[in-house]
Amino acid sequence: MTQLILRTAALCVGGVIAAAAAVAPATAWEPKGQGECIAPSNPGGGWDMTCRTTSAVLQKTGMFKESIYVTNMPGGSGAVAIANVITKRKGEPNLIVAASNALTFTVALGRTPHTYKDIIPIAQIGAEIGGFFVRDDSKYKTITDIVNALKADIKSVSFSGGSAPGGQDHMKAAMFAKAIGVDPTKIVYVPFQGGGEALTSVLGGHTQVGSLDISEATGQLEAGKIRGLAVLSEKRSTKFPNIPTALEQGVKVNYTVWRGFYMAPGTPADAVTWWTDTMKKMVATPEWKAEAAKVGMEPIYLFGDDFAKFVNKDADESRALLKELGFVK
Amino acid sequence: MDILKQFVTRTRIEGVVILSVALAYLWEAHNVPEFYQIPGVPGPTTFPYLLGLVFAACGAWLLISPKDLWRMWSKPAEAVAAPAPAGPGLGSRIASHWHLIAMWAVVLAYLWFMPDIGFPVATFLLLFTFFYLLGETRWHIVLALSLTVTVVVYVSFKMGLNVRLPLGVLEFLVK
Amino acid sequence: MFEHLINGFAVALMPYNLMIALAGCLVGTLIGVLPGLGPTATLAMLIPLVFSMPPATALILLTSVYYGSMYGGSTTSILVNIPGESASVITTIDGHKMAMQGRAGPALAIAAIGSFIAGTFAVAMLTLVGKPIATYSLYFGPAEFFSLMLFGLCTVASLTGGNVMKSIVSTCFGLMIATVGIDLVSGAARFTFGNPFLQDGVDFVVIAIGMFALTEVVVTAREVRSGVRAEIVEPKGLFVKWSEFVYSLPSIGRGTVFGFLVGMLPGAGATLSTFIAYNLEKRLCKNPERLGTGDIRGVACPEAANNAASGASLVPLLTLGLPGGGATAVMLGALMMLDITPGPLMFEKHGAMLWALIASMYVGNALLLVLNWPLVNIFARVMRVPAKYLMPIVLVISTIGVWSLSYSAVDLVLTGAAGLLGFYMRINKYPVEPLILGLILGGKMEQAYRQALIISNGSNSIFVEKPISLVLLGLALLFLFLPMILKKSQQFNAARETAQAS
């Protein structure tokens, strides 16, 4: 009996809240209970860092009242997580999933039957700038030296990167080759397990050019063990403004690594709006800026529909490039 | 007939199994999709082909068992003189090993169904049957022990180590 | 430099930090004991905590947990024949036999002592000559790695029981399992049958839990049931006797040195070092025939090696900013969250904190040795828990270990399959260790081979043109054929002696 009364009371209160919500759209939707951020990588990977920094900032600034816990769901460069979210976590309003270009390649290579159209991309919260790096004593002083060497003999320069062929580090090298008019399928690209190993190989002189993100190279750049020949973004990096862009040096390559989040399909629209707005607010906080600077993320943002359009375009372009290279039939 | 029985040894059966696994593996390696490849460098199938061939060779060697053949050929009389004791029929073998088979069945069922029926229930059932199979027949002890272990393990891993264990059929409790 | 170190100790020995270190060691050991949950998983769980602490304390917590879980890994190997992580596979060979002979206490104790000596040695090297020796790891490119892996694979020879064929089959199958997943060098998906869960390959833990844990549980259960389970001998003494310590000291020394050298190479890691160290031990020590029958050196050597290796993997991380194995990658992530950019300038920029970290490694090793005193006591008692109660619980915890990898039902099914296979192999005397070795080395070996060939434009001569690679290949051949040559020469000598005598 008491239970029944309680339940009725709860219903009433619920009704009142719902009514209030309908009246005041500003408080339309607030997350209840714990939040969850799925990092489709192992702990320590890029997606893991994205999740952990975001959840830390959201909690520190009080934007998310309760705790957000991070779940690692590695597998198939995001393929496992996207399948899991679409089939098992439909419509969960407190769940966000970390994503980046690596997911684009998983989609573009057809390693998952799903695409960005099956999920709800909500925000790009930053970008990492990639570039080409050589050992400090390398004979290549500028990007033009590499261009000349490649044009003379494409086998003479070896690139190393932290992703498998068809991944972002390889694509950077391939786009570069394409831009300077040499055959991108003939480029010598040595894939390593992660940027750290690729960097080690450059430092050891086993490969000549590292195709890496600036954040991966930061420590060695500061120590002067490696030199940056070019960054592949529109603007120079805020952290290392002395490295020229490829565009400045007359090579038309512009490719940044975005980092962001998506939500499960079927999520209520007001929850999506809440998360999009919250992300928008979050990236403006000093706490976020400090964290982003630590991991070397550039302040390049996109939200909501803009972001969704961007990732779909990204996937299409990547697929086109992969087709040209012979990855996708 | 005797010759045949002598020929079908455990080693040869293993040889057949290994050979077929190797062939299946080679077939699957053959089906690895053609992908981007740097010309003149071993591709994704080179290493699997090599392994498959070595494995197949091992299987073939075991199947032929040359030493065994040589013995059979050189000393047929001796070999015939000591025929292998006729093994019991399949039915009686299952009967004598029912316990082992039951244990494997329980373990495999646990691994197969745990994600669906949930950790607590599956673990309880597993422990209950396992303690029983291991000779603890006092049912109240079995019951108490399985319950305690399930609860303690569930709570300590879920709360202490943040491992997500599925609730499965108990999902309604938290809803 | 010693001034820095003393300052470091001042920080590390602050009561709060000391407490954190102790807690970290304890938690690390306890989690490390759980099969399937190794250092990497443990560290990952702690990363959220890192945010809420002063940076130096956070680093101390992370390293003490890392060390603790390395110490804990050997415990289950010894007690229940289930390796807690890949680096403790070798320890099962002698460790569990010792436990069955009632020497669980000494086995656990020597593992702790060996780990202490090796761990302290590694930190001392890091302190004294860290930077100069770290650059040696840069000489290892793909070609050198391939030769190293090949050398590692040849250690299978020391693991073979009687039947060489069975070892080859086992190794080959391990290598085959290693080819499952997306091939790093070409990006092609191999043997995944379209299943995204298989794209990252089969994790070592999945196979190891199946082959060791499930098999052990069922085998023990069967023995208990049919009453043939060998009675565990009443423990004679809980701790190592002085004579045993002296007996195993040379092995600890050798294990430490090889472990350190191999562990410093990025990606080679602790596991390979244990296999190599055990193999060398078989070749170098007196009475090698005792190894494998419950010899205390068979525990001391690999345990020293794996701790020296895990300490050594911090050398390139801290001096060059390059991550070594899986666990150090997590540490790298944590450092970045603490606003320490890993790189050669780390010590200049964050010297105080890093020296505190180094000091805390000394402290952590000492703490673990002290901590193990009571822990050995407790763990050795596990042997007295009747198997009929212990084994089902082991089974449940092992399953959680597999499940926690990626929450994948596929992993559980594979574990079951590996269990059945392992059971068959065990009954029919197929050695399991070569399979594990193949599984661990296979992927990396193939990768290195193909990376090297991409660099050399397809020419195999790169493996003999690079001096380090050439030496390693030579050693591999030597270790493979040396026993045969020795045997032949012994036979020859014996024959000559008998000829002379007559």
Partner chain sequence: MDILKQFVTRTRIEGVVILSVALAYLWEAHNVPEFYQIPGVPGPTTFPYLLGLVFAACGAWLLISPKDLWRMWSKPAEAVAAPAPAGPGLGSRIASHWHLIAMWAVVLAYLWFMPDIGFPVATFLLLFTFFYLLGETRWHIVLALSLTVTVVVYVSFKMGLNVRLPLGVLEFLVK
Given for the second form:
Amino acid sequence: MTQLILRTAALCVGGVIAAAAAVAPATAWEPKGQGECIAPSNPGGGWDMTCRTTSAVLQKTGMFKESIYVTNMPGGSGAVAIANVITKRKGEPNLIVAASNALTFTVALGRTPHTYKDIIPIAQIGAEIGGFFVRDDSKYKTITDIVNALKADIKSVSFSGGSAPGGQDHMKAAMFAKAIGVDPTKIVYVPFQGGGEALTSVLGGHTQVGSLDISEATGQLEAGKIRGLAVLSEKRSTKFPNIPTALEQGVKVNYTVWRGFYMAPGTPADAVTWWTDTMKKMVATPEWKAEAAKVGMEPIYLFGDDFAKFVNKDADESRALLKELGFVK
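Now that we've seen the form predicted in complex with its partner chain, could you pull up the form predicted alone?
Here you get just the chain by itself.
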């Protein structure tokens, strides 16, 4: 009799456990295997820095258990990468792609049939200050020297940048030209597949001024190989406070470069949530703050729906800017 009671009790308990398991929520999604971050540029540029810094911090903090490798995919200031992701990488939960204003201009110019509505924006993990940089022995000592040279002969000064014509780095120079009263469509701009190559052009004397971001210029600034003539922001860089703003020098140009990520269309919602939440946790860590400080990244963040709304608005505003500057009709 006692054995029958015990057996019956065990069956009841087992039934309760089985029923509880059947209604229990599934385990929260976590990545399995290697991660990948696509940098839509050659090594040395801002997108490359965004991928490598993020992957290093995620692994160092243990937020991503496996390795995250970086795939450099230059072309069309993000056009090649976004096309690849949309047509060939749909639904991949371990894939993130670096993005910035450079992609916004590619979208705004219609150089890709895709828009931010075709992908899944997940996070802005910081912002950078752009600026103009020259070789240390350059004859241009101040931004006023550049202003005078452009007004005397607009073709006498060449700018290099890591984005296509009409893209992010070109727009910095174009906005500067408009602000000083010269035709922004007539400036000499030499495009490269990333800020690293654009900087090499300046160091080699092939172009006079690098239209770059702080992270791209940091190494050579610290080595004393280049000088910053101006940063395009309301306040000076926290990393290089010795570089004056263009505003301080009488040129009304203000342009901030956001840095962030998107994911492929069709990515499972739980994976998108995991990456969005993880990015939010990452930027709050001491490890991230230390790495961001090294490259001059400013702590300006947006996540999820807020970031998606921001990038779509950014595309609309960029179209208006391109029209105002005379690059589109």
